[in-house]
There are 2 protein chains.
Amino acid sequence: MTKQRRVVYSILLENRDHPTANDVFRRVQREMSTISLATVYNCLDALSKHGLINQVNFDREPSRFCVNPAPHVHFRDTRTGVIHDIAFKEGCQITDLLDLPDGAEVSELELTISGDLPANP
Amino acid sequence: MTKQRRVVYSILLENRDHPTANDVFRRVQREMSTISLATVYNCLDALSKHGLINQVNFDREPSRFCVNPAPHVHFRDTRTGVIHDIAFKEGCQITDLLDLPDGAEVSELELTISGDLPANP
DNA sequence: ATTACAATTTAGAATTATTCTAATTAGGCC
DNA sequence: GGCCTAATTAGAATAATTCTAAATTGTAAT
């Protein structure tokens, strides 16, 4: 854990709005003006590899980053663009619903959903 | 449906191995040597928009294209790199497993899985 | 047929998120 | 302090995709 990684991580914890690498860069710059974009990428990568954060991809848009450690999927509200974390219902295994070949071992699983959320009154 | 779109589509039907746009380009060139890469992108986009094919994204790798019209998800065998179509079990709705907010309406859903498949003897 | 029009294709340039490179800096340990 | 490794930095490079503007095609009307 270097100073830079700590700052990047704390920025992510501070505002869990699934920022892009560039968003993170701009936020981190405010409190560590000498940081470089490459470092932000390095940090995000390191944090990802150590399982502290998740990299979230919607189609081919810029990757976004998520500090939620619990297993969950992502729902993008097409009206607002906001990405929501969606948890699984109790004791549900997505792979139970799939016709996976015998012996298949899942190591990574990414589920992204786009749709409309009812307006919040 | 232009000549180019027809060729792109037929190439995809011919070999359902989830090729990238560039793969498609190279294959199409063999029977229509004047086609351009931009056209292949245009065609893939047009076919996608009309629901004839699906664009498949694994993380930030180049997009791949899939002619399987049935609802399914994608499993990449990490050993061979091959992408397999995985169907849902009878009458299964993935969203049933999720804690979606009331009234959420799903318009798109992409599920990608990476893992190991047992070696085929 | 010929013209007119819109949509598509083409070649190449432009874009952009991300990765790479090489040099510098920082931190830990003797 | 000096040494060593890993991390950071700035900037260049990469690569998939998109954009642009000109040329082509197909179609419908005259």
Second form
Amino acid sequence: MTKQRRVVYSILLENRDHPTANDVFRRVQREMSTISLATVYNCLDALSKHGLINQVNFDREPSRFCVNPAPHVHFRDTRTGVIHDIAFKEGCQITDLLDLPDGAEVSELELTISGDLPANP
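Could you drop in the structure for the form predicted on its own? We only have the form predicted in complex with another copy of the chain so far.
FYI, this one's just the chain on its own, none of its partners or other molecules.
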């Protein structure tokens, strides 16, 4: 793992808020002022290909990045834009919810949901 990838990964681990590549770039620049946006994109791509992070996409918005390795769903609060990691209820499998073809095995899951959360009183 290169020094740049280590710094990008550590930045993602510090604040698990599903940042965009530009967010990551601004945060990394505080520690590594000479890093370029292209290098950050390359680091994010490499970390994603190695399974250390997941790319999260909502509609036509910029991709966001998640370091949570557990199986989960992403819920975007349309009112605030905040993305939450939502775990599956214990004992529930995604295949319990989907009518997959016979013999199909899920090897990868990317599920994103948008909606409104109640405002804090």
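Positions refer to the first chain, counted from 1. Bear in mind the structure is a predicted one, so any value in this text is a computation, not a measurement. Note that the rigid core is defined as the largest set of C-alphas that superpose within 1.5 Å between two forms.
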Core-aligned C-alpha movement of Leu13 between the two forms, 2 Å or more:
no
Does the distance between the two CA positions of Leu109 reach 2 Å or more between the two forms, the core being superposed?
yes
